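This document starts with one chain, in the form predicted on its own, laid out as structure tokens.
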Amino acid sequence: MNILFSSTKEKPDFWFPLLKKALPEDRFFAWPDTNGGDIDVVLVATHPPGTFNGLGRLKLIQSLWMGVENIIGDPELPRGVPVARLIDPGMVAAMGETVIAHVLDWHRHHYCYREFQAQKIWKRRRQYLASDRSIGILGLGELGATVAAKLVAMGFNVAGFSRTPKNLPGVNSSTDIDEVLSASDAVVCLLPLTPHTRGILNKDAFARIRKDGCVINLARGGHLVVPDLVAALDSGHLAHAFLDVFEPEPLPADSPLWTHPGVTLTPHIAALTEPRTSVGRIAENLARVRRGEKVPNTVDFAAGY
């Protein structure tokens, strides 16, 4: 098959030797050469404007990262033609650690610690059991399922919100996310970005999770509502917020959110696609494609992810 790789984001010289070794039958292109339009399978992350174009006999879009809306939005992107994210594992396992390593510096104050060394003050927070913490799990796909086993398994008092009933062990699941959200000390935001999840981390949000909790968001920076966060964090209603993404990225420097003493950020490294455990993924989705087979994790465009 002719593949095409075409991101602003991604550097093909990296990505290709693992992907030549992975499918040595295939052959491979650098977008803007398309090949004249002899492309079977798109491999885009963040792609240029005019990928699409001229590529009829296209078979597969597949993204090299796990959200899609930036080729669900392309409006020229072919009708048609399924678009599959990336379930990397890679992806998911750095995701854990981003999110435990958040919760426990929310959970063992180290995030006040930090002030009190700046200020020379010695002075100590209350201490508590895992099992006295409720975490808000806002997504209960691949990574929302993963990072709450974890925190099951940590101890912790774990709810999860979602489109459909989920059924995790050792997980309050619901349908309903003021539920979840009234449950929750602490609240991790790992929701695709849609029209429906836009703007979902808003001042009604934040008034529903428990006193002195903090918020995680690890998703999209469009789930977020900025001066309601900061409104949260200055009245005391919410201790902490660790925010890894943002609209617009990269974040302006006039954002109040570089400088508030409430607020941890992370330019968007929570979890990087990881070349090394995701090219077999994206071959055995070539294979399928080889053998007329459906390809998993493509977008539902009723859903928007």
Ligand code: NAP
Contents of the next structure:
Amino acid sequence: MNILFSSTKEKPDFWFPLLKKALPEDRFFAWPDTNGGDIDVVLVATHPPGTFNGLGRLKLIQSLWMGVENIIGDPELPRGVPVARLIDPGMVAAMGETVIAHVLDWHRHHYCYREFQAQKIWKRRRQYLASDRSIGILGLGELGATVAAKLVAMGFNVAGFSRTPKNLPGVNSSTDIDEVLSASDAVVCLLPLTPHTRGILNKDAFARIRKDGCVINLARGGHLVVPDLVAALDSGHLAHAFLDVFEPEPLPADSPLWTHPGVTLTPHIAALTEPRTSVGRIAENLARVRRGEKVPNTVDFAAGY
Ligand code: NAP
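Alt. form predicted in complex with the ligand, vs. the form predicted on its own above:
To see the whole picture, the full complex is given below, headed by that same chain.
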């Protein structure tokens, strides 16, 4: 098969050696070289506009990321071609580590002790046990469900929100977001960005989270209403926010988030696609295309993710 790689973020030089090793019979092209339109599969992650032009025999659009809102939002997306999300075990593991790092930073007051250190203040804060704390996970998909299981194993009370009902061991799951937020000290957002979830982290949501709680947004910047977050931090209702994703990215220099004492931010690194662990999944999907079989984890366009 002829495979086109098209991304403004991922580098073909990095991926091609692993892809070529896993798929020795296939031929690879890096956009804008589209092999005259003779392409079977396109691998995309924040692809440049015009990527799909003239690709008349496309059988699969394979995302190199777990979030697919950029692909779905492309007005030139060819109709009827399945879009596969990448389920990368390395990325799932990385997200678990990031969530645990942030939850523990808040739970053990490390964000606060860093500030005390800067001011040379020797002061102890009250200790909580994991069993004193409730963590709400918004989104119980590939990432949210894994994260929830890890937090349950650490002894936290865990509540989870999803569109369809879930039955996950130890997780108090609900399709009612207010129920989950009201039961949470800390809230982790791992939802896809869709018209239903845009702006979901807003003042009403923050008011429901228990006082001195924290918000951890690792999903997409569009989930968060920034002025509402700043107000909830400034009022003292929320103790801290950990933000990895922004709209736009890179975060503009004049954003108040850069210098807000209640914010810890990172440059969209919560979980990076790991070619070493994802190439095998891509190869499996391409083998299915070759055999004329359905590829798993494709986008449900009606649901928007
Ligand atoms: P996923 O497997 O598709 O899971 C999405 C979860 O959200 C599902 O539980 C789904 O409910 C729920 N959901 C979707 N729309 C909803 C709605 N309107 N109301 C309530 N629940 C809703 O996605 P994933 O692989 O876990 O990834 C989640 C997101 O993480 C990605 O879309 C991406 O934006 C983000 N991400 C960020 C990074 C980073 O480095 N910062 C890395 C990877 C991914 P159902 O279970 O009922 O379908």
